[in-house]
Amino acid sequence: MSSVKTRRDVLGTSALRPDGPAKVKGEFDFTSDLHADNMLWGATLRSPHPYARIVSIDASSALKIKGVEAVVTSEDVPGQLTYGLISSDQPVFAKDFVRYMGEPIAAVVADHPETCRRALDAIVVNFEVLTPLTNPEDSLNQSVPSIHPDGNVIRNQKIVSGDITATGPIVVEGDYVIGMQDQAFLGTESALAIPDADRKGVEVFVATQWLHEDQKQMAACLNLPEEKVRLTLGGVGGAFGAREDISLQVHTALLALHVGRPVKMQYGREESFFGHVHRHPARVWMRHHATAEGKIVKIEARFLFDGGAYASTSSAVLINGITHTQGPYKCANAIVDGYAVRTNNPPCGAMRGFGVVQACFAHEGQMDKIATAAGISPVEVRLLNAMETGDALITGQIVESVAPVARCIRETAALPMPDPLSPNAHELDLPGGSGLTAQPHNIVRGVGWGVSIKNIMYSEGFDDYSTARCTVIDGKVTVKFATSEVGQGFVVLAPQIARSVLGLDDVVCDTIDTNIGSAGSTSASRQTWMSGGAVDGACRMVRERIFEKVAAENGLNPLSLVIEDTDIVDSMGTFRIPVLQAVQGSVFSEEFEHHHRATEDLDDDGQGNCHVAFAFVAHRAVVDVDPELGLVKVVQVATAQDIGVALNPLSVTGQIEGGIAQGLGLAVMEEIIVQDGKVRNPSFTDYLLPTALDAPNVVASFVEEYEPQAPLGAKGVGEPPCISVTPAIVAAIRNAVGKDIPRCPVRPQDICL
């Protein structure tokens, strides 16, 4: 009877998170849990007005409060006065004008958070209140005064493709509105800054998505060399794009350097709503021309994204939106015009699937209108137009990625439907839930579809790369990277890669900090491809060194050696030795920088290979609606997602379920209400989030087709789930009530009135 060796946690297995037990037990150190000896607290003074001129700032009363160490304003910023991800247009502290409600004006440092609060209340700021620019359409009017030195229009981009005079017997159009959504991560912003003894450098522990980008922007504002601003990733309680932009990083470091003591800053929930960017609210007009059978002939579209007061990633959001106008469908002819503008509304930037979420809501509404006009089903119209590998986008770019669009649609359609609503259904299974506001006999069920395409990684010529190091000492493997772990599970995947490549089980992740080259941002569904590729490359280089050592010691050809399970084997002979034995007493260390293929900017007509790769997904939503009360219960979401290969099936499932919950929120409940530039619901009391009671039954199918362009054959899975589930849910509501609902989130009055 032969024994079979079993190994855990290699690629393809559902490895468990190393940080999971501590989080479940409440023992995990989030950034907000950090503490340092002799630590002070910092806090930010924010504008109550969306637009005003600052006449004067008087901090004298605040400085008299016992325990207050300092108050800093724009006058105390030693370096560059502004920062920004793409355009450095946002002040560290407002100087002459405040341009949105919540903009930082000053910061205090004191011995206790309560002392900070009293100090903030004591600072006197005299404002000349101005009329805010809040309608993004007005930002396009050249006669409207500019609210920013860089102008009101952040970017305008057109796409002109094929025959713009083409038409068809079916013409459908719609004007679609998408509300402002918050990332609503559970762990609010927090940072701890510890100055060097000579105050010529600082170490910052922070929850962020991109350590090296923060380092670059902070160093410029602090007037320090980048190597003197050392960042370590603190425990992160979610991100979803909101931690790409700097929030309290510069303020915390500036205060620490100013007083020469460690300083901690932490936002409460209300301040968090003002302290980070949100999903762009948008208005999208589309007109589709199609044949009588329902095949798309031409698309016309206009996009208007409200970027708020500062640019953040608005130009990239715009490009993602307009280049995904056609969705995952064939289309030869198009004319698209897109704008991203400044207003005195809160700044907007990255949020899961940015730009594509807005485009998908519009193009999926259009697909249903084409189906109705052609007399075919929502499934048939999507299959008729489904994109394939080798098709061209309206930008002229050829889709080289595996594009199993039709398979995603068919596999989703084949997934089982939920049981009909029982006449004796429990109240928690009804719209309205425990309030018992709906009765089963009033409920109407609807089914809706959504299908999407999502670009993966950064676009338009961005030199994207990720760095990783692999070190093996006496059989113990350490992988080092600056990849921000924000909950997506890279700290699970990296050891899986190392175990699979090296045949060694003892793998740990080193501290995530700036003591290695950049890993880029944990966004754009890029880290599996980019940082996974970097870890894979570094481990393969170490494996080559191990093979060279074994070959030299045993008179073998290193090119003939392979790893089978935990043994090194000569594929040309009978040699076999355990990897652990081969590496004892030795040290191997290699660093690898992984780049993807080049991309390019769009030209004036919106033509160019601006994206790297694409992923696809289909969603079918089943909803129960009470048409009289305007209440909705999302019963089921079925999905088949193009994932390349499942490197960790459990993680993939978690990403799919989490993304669907976020898309559900945008569909029926989540919206930041802004009136005259003022946020009216900056709390989880008034900003509604899905709970476990709102979660639908998710039925998922993995569409696994190896992606040859990807280093591990896998595509990022984090963003696609939240893109087309929103239009699928809204389409199901339309199907239930028979109304054209052109906005999300859907409100009760959109159903009833």
Given for the second form:
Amino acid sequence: MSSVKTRRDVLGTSALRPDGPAKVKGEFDFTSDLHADNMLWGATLRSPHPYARIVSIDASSALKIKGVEAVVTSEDVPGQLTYGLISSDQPVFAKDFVRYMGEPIAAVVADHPETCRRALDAIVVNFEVLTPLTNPEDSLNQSVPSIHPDGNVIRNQKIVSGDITATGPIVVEGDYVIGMQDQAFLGTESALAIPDADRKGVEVFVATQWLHEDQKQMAACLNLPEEKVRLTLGGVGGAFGAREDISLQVHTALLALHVGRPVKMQYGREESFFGHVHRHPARVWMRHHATAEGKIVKIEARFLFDGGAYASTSSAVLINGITHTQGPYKCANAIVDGYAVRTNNPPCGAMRGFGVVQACFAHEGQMDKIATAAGISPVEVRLLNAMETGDALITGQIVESVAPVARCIRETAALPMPDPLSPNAHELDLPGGSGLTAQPHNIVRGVGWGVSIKNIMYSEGFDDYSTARCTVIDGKVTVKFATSEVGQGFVVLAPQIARSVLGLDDVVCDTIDTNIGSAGSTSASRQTWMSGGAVDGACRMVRERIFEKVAAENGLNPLSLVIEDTDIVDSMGTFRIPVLQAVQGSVFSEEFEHHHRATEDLDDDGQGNCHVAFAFVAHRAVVDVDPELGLVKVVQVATAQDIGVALNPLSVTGQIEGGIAQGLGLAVMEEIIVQDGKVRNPSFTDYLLPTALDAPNVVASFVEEYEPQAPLGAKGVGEPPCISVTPAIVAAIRNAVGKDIPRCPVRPQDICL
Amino acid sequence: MTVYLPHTIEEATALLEAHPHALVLGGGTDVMVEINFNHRKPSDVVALRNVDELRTWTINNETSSIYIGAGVPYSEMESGELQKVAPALAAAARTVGSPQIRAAGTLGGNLGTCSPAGDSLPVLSALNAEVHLASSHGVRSVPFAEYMVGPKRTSRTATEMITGVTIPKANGWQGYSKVGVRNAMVISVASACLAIQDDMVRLALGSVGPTIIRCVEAEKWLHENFATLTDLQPADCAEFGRRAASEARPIDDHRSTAEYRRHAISVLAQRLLQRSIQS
Ligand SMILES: Cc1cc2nc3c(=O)[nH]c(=O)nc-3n(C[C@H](O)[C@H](O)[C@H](O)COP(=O)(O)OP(=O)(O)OC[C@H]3O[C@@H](n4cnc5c(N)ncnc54)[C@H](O)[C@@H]3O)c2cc1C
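Please move on to the form predicted in complex with the partner chain, as the form predicted alone is already shown.
Entire complex below, previous chain first.
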């Protein structure tokens, strides 16, 4: 070795990401940067109507355009005509009906994106326009005709728990509305498909959250065996749930197989708004009964999630929402009814927080109402009700995870408050920012709280296992997995795990593709736990082999060998050898599948151990508000998050700060506006994301209590940061202006009119 | 598509005469968006980047006026010398887009697009700016009020180009405020420019009507009822705001509601007037 490392990038250090410098310098290859020789371009024809019958499709003029190779429709789909994550209800191409604005009807393949655009313009589709079903309440009405053969109700689930007649002297009620948020990743959908010479197989480079699930759904639609659809992860520019469903995967592969040439597809920003599912808009009604002191006695709730035209993950989002009705609080009695319904609005599915965001916005609004009624502070009411390990959820499931709810609240409360607004505050720091709409004396400040519980991993009996292989050749370690790196940093964590377990420093990650078993989805805050567990397991198995070899060669007991930094040491004697030296000339390779403990379905009363584990977080928001104009500036968000242990503190901080910005977006600006089924703002001109002037100062504290159920003691940290920050910010606005605001995002007119 | 790169205004106007359907390209921050969205498919483009004289501005102390070339970018207006003599224009320039957009986007382009949400336009309206137009047949100057005739509609003819604007040097307080739903880089939901020029209060509104609206009634009310601005009480400022709001003609759209826009104008006008008295 030429250089001696003084600090090793092992677990617990803020090891830097291998993809960091290239991303900062703009040199990272995103999927949209890929190119193949002889490549053609694909593009999608989409419905302008939210609901219509397709009378005819005439592509003859498009086919006459020079450079156009083919136009495909549902007629050309060789296999299953539909796909879907939970139920296969979404057409590859609309056949008889289009059910949402932007639904794919056909795809073209041509020599240039501009040729594709002209070809799309030249395809003539005759529609019989129908009246769209856009109010989710109407979807529950039996007399409203079904817009889909599977019916208008995607799922209904109740939870009945304890004594449903119980009540208390305090009864507070709220009807909360959550708008439709977009994941708004910066790297739009993109894929490159290269057909096999015999056109009986295809290789696809795609930005996705779950290679193997894409592979399964694609193979079914393409009528190919799964092993003939080989996927490699392309560079991913963010995901947040929007890459869990199929978007252009089937279309790209289909076009490539159809013409026998490589085909690339890439959405622009506007198309991206139509090309993926969004966060469910929801209406959540809750009535809390509490003791005079403010202890929760019973919760009544009704959830209505608008799933849009196709099911996607709506049924799982619904379950996540209703099973988190109580929040991170003790509650014995509850009656909850939840619906996920179909409409002609844009399809909704996974987004960071997955149903819990909607529940949390409502239960946190309720906690503040209880506090007011009981005459106690927002912190007191939350501490009074804080859940602990061993408590039962309203589903009957016992929370076995470490549950430091009270500690999260106390540590958040102990974080320093920002300085009061100065009369000389810089004009850009006031609500309204560069618009120069206010002076300091126009501003009032509010403080608000949010605390949340979030399940991690998949639920309801689903075995979302993860696979990894560890190979050591001459001391050089390669870890292989199909875990989608969507920005969360698994490509830095996996080598950290290997270094810690093996005492070897030279670790690389192999290509992320389907040449190994599934890793499950990069979602549900699960990859550190699941794929981390798989990498850890595979490395431990290799370590056993190394110990066996060293023990045999040196007449030692392999069970007494341990790794100390970069040495193998006999814990019962004096033997010591550098790992690197011990493995010279040898090859070790082991594969490991990590499975979490089994979960169950809910019964008719919503009872059952449906979740694997839980993570908790508290947020305190300080917000400056211009009450007359309804403009806001989030000054500071303080947070203490239950993370298990910090395997890479810098990565944890990144998730916390990013999640807070995303939760802020939902609190005060991010909303897809849909009118009569039509999206009105499919662009970053009008779908507003927080800028540097909107993002708050974040002060964070890690609550580190080793989670015994997690392979590395660490909980997932991806989702919690964005969940309770939204209600905390909205509570701060309510606190500043003394007005009950039941919806998010909060619009200026909600504050001042 | 042919792109012409003239070096002088004369060359540029000759090209427009020869190609009346040509698209004029300034900084491209509006044009390129339209082209990317396929809303425009120009066959000829007259690009102004090499016309140096469009990128100049001058302060004339004799006439107490400022001439700003059509090709001057926002980044030059938001600070420095221009900010001192045209503070409202500087404030408006500072609210436009991001640093990248302000480095490329120009006053001529804002006038060319002439959207009711264009941030420089309420300032030009309040200052009674003269818009200078040139064609191969000669030059003419039109007051801003006659230049903008509707949403994205102007009295400029196809063979004319904008060469610049003339505004008076500030001789009283002036300010620009813009309401958007985020604290930077946002299209205005309602905006207002108040300028005190020659002791007269002038108020112009953006994003609350088909054109920029000059609040002539509110201005008149103020002028007729108050000899000096120091007489104004807070209630008078509020009344001024209400009068300004009643002159707005806002609509509901996906960015906001007519009701909120009208309300915002009353607050902005009131606050601008109050700030003008404070200083
Ligand atoms: C991300 C983003 C943010 C933005 N934010 C704002 C904002 O906050 N506020 C705002 O007001 N605008 C905003 N804009 C719009 C745009 O930047 C401005 O309107 C800018 O002033 C346009 O100037 P330009 O030089 O880029 O014009 P161009 O795009 O080159 O031209 C615009 C129009 O003017 C015509 N034109 C240009 N110069 C001349 C001339 N000399 N004579 C005749 N016609 C001419 C062109 O033909 C075209 O029709 C934004 C745009 C983007 C992309």
